[in-house]
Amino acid sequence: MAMMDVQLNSWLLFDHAPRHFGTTEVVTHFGPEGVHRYTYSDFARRTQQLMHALDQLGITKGERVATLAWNSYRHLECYFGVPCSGRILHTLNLRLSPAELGWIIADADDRALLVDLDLVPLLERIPAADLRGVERIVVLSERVPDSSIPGLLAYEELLAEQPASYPPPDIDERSPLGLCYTSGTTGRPKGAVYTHRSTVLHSLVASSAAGLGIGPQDCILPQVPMFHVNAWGMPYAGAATGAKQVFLAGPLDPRCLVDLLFEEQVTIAAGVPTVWLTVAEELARRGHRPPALRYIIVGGAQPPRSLIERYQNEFDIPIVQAWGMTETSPLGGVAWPKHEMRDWDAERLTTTVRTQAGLPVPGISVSIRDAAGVELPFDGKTMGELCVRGPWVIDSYWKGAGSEQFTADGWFRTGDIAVGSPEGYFVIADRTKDLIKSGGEWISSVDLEADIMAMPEVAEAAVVAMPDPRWQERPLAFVVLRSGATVTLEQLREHLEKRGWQRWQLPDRVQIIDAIPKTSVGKFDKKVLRGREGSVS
């Protein structure tokens, strides 16, 4: 007997939450403005009103609808209302400059834009020529502010006029659902296109125990921007499984974030390492852990071992590493321990598992290759470029950009330099552009940073290559100190030697700075550091 042919489109995720978890909450903390609470039933009603509103605005099926918004319940409505009505959701990075945003809006051919009230001033600074194709701008609020932009519409007024039920359209599972641009650290940003099918499959694996482990009993708090790779897919996976969702709108406030971990009984939180470096100080101040928190998912960059050990030893909170990219939707690997590791001690588990970028999740194939494309062994020491493929890894960029990143045999070349372990895990040794080649030998800036940050005097550290007439390149360390601390180059080098580094691998210079510059998604911005001028010792 043939199986029923069911399209893997976003309605499978959207319809499940109100049907089976209608009373489960979605919570948004707006800082001084207070907390908004409603249920998945309320969410479903309003999301279908948004679908009708997009019809009324004349946005054609298949056109791009952009969001310029913080994490919130309204943004969650956009996550589903746009693709479930047959349009393409394009999340804009609100931390980019007006010129960068304008270029991306024009390149994506966005036809409508949904913007948070406090981000309208940012929108006003975008070059008018880049907004010429945007026909409708809706402010995610009850009101429209005074603005130099004509014709703004109020989201709540639009929704109030619409019916609460929307007939599911016929959506091909291979049609585009979303568009997310890369950070553009090595050139112009490129648009990664996600299909309905790829997003449904990604959500199912993300919610599995091999993925992020999200289920109906959970309360999730993604401190990952919803503009960045669909907040690692957590809003989709959360709705699909009926998990309670908690959002912190606006910039990171560590005290507020920790309040939410306690008050909302959060079981799974996620964010980049710089988030948890800051939050650790707030947790230490309180002296006890959030009681319901099972683990923290950390991705976007390699967390220092010292951070992993601090959360485990001081707060009894496991940090679980996940690896992914904009091009992988993003989940590619999660560093869960295997069954045979259940009796391992903490030290062995940290070395073998917790400090790894991940174990490939079901559906993702991983290959580490040399410059000639030859596959390298997972032997714990051989470095090569990480290549991936799978049903939610893109096979091209928007408008055909970046074709050189795809191999003839169907693999995506990530640009990450990785090492595979005999246990099957992989760790990111560096980005191709961040490796330091000294005297013909490679030095991993990521590993150096992690060990420098193990010094009790150091809050943050980043290492970049500096030109050297004899050795080609040498490591330069930028260090942010904890309050009242001091560190000399000699102390730093002595510390690294004790941790197993050879003298030729040690930084030749160190520069003490007030803060490490960050990219728009919270990673260390090394291109800024490379161009930085100042005294070094």
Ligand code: ADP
The other form holds:
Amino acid sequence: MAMMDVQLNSWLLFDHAPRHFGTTEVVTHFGPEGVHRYTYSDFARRTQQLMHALDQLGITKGERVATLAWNSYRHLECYFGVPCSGRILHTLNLRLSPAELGWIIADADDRALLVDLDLVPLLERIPAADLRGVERIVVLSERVPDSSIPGLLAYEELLAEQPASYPPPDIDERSPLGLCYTSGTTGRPKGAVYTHRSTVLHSLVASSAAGLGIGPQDCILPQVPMFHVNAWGMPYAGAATGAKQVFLAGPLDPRCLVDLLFEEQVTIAAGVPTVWLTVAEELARRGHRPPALRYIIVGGAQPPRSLIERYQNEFDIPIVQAWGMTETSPLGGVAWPKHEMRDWDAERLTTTVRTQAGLPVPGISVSIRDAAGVELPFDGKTMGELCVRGPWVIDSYWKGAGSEQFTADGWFRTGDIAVGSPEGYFVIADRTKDLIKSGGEWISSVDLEADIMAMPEVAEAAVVAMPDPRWQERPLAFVVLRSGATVTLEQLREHLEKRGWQRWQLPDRVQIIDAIPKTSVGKFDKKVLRGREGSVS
Ligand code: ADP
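Please give the other form, namely the form predicted together with the ligand, since only the form predicted alone has been shown so far.
Next comes the full complex, this chain leading.
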């Protein structure tokens, strides 16, 4: 006896919503240009038209089709239209420089490119030599703009000519579905390849209650770019479960985001901590919470405890932390409380659960190891490198880059320094390259930042290692103050000492700046800060 041999390919996710959730809406907010709404039935028809259009353009199975686009319903159509017809979806990060984009397009050997109308000027700045292999460029719009790039095609014109249904092709579940490059904070960006199988399994677990908890009763708003690890898999999980989806196209507009949380009755929103730091002020102005919002998923970097507490106490909105990375599709852990904790008070829950990065989701194994590869205990204090394995963790990079990140016994070395807790959770103490190594001891820059951000005078803080002839490295704090506030180095050190830090762990210098520079996906950009170290007085 055996089970039916159903291929775990993207049709399994695609088919479901139009069949059973045909009237459920997908909403895209385009800022001043207004709101677009349609249903999963419309989505399914247009996505199949896209599959035909790709056939007509001569893009063959297995070739890369890149997107350079904001979050929108058209991008969602690409998420399915490209892989469901056997091509590989390559989402490009629109915040990269033209030179970086060119390098990545050439490395991925992209054959076609689907680009938003307002991003055509960015495309025009990409070195022409890097675009040599790109045979077709489609503008995600009704029309093509005047452009120095010849032969642009209009998406809507292409789709209009196509039949509304596409026969599902045979797609091996182990064939590639998507390609996503890491941000390249260490060396060149590397491509992570997702397969149909890995994406289906990831979507099922992401939608489960141990994952992001997405179901038919939900309206999801991923404020995570669709070019950043597939918006944490939410568009796939949302379509697979028939959740209503809401997209905010374009850069973050806090007022607009909060309007959408209210007007569309959003139940689950998600984004990196800096998004929610910005949105907090807007929420405070409204005076009451978005009525349907169940919780906010926060990941990609550690949210400061003060942020978690503010959302809980002031807005009555739980923040649920998740951990993941491009190489893990991304979901690795989500910090849900356990049943046995149901009577715990808020303080204890925040300390033990909400400030942790995650509890491994089903299917993901976690091992924290020392430099020699020996597994360390989950004792709440010992730091080591987080290693993970699972069906949606990559086992190699595109074109074999970065092989040193895989251990001989089949684990992926994340480059994150983690501490496991006796309750089974783990927290990210730092990234290997950000950890401060002082006099043979390690200091977690992430923990220091979180405690500095707990000062009422401080809006944002980032801590980097400063080379030191005696101690090897020492912590240097960059601080953004709330308007009208002041903080001296002595006050900062005193505050940290009160919170249990030892004197040798305290920053020797603090620099007040106007804003912490952010990376292309909205995280604190420590590379830029390290570059500024020399200018410190
Ligand atoms: P990058 O940050 O280099 O652009 P990713 O977008 O893949 O790359 O981000 C993955 C990294 O984000 C992880 O390796 C980890 O350092 C950090 N991260 C993700 N979730 C959390 C979390 N909950 N707490 C702390 N750090 C996190």
